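In structure tokens, one chain follows: the form predicted alone.
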Amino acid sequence: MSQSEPERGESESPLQGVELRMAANPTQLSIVRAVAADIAMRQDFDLDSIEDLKLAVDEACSTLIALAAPDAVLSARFVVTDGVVQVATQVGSKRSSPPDRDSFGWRVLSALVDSVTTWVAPQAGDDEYVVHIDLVKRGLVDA
């Protein structure tokens, strides 16, 4: 076995954070908002920053749900590093274009977080794509 291959039982990268996978359905949004709020609270975010993260995650997931293929799975992965919450969301879609960055929803999303990026990647097999929206939210730094 070469040195670059993981040994049996080892994963290539350790699992970090929390990942949710659910039906791409608006009824599931309350779960994602609750997880976002809990993670932000555990990082001692102030109340405004907690609410901003909840709203941003809601907007990102709502945007992806609108682009989702029938029976698609919405994924949201939360990783915390040094008080910074990174949220990576994605969904399978029939569309090859990213969300409209000139929309009102995108402007709101951009105002709520420190950074937001989106891209589309082809999915192996069918004419399907994976649409991604990634967010970064920092807590307030003590002065």
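So that the term is clear: the rigid core is the largest set of C-alpha atoms that superpose within 1.5 Å between two forms. Everything numeric in this text was worked out from a predicted model, so none of it was measured. Residue numbers count along the first chain shown, from 1. Compared with the form predicted together with its partner chain:
- After superposition on the rigid core, the Cα of Gly125 moves by 2 Å or more between the two forms.
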Contents of the next structure:
Amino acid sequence: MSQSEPERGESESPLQGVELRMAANPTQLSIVRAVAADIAMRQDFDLDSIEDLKLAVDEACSTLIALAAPDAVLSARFVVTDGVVQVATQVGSKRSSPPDRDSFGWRVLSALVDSVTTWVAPQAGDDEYVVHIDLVKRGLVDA
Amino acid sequence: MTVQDPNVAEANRDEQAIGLAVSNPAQDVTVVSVSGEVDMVSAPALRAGVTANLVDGGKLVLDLTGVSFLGSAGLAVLVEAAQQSRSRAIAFSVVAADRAVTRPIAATGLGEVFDVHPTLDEAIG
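Can I have the other form now, the form predicted together with its partner chain, not the form predicted alone?
Following is the full complex, with the preceding chain placed first.
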């Protein structure tokens, strides 16, 4: 049995930072936003950057919820390194199609963070695919 | 029900409702005051509230002073309202004071698409 092995593509090192796992349901979004804002505040992000991270995480998770398989789990992992917040979000999906990068939401997302990456990986099991969206956000550095 | 389409969010008993209050401070002026978090859950309620109060040739002020979060689903409602207003000769403007609303509007450049005022009095003009 291989159930104790890490998922493909996952780091084998112990969990770093914070990981939220929740039903892929939009009613959970306010909790993810609250955690994102709190993490940004603890990094002394300026107020605009706190708002940006909150918006970006909401957008990433909203996008994934729209692609989620029924009863899928949405995961959002926050890792802070040297004042940079990295957020890795993923959800199980029946479809291999990535998020629509021409959508209004994606434009909003791209405008808010320093980088955003998305990809779809096949996996064994009922959901067949995992859709990922990774974000990187730096707090504003005084010019 | 396990339907997760945001368009049927009104059927979801866990819906985080937003507050919508409608007033007419002057003839042909409608103010829709919104409170709460506008995300993919609550945006359909906002859209319904805005659409119901678009009157041809009138003036609609959307007061977002009480909004504590405005995601892209909510921003999309504002864009649609601005577009409909243009084609129906409606004066549409938004009241935004808090960073939770001003930041997403500024970050997406939407301040160019509709008028944004810091106070309701200024918006009613």
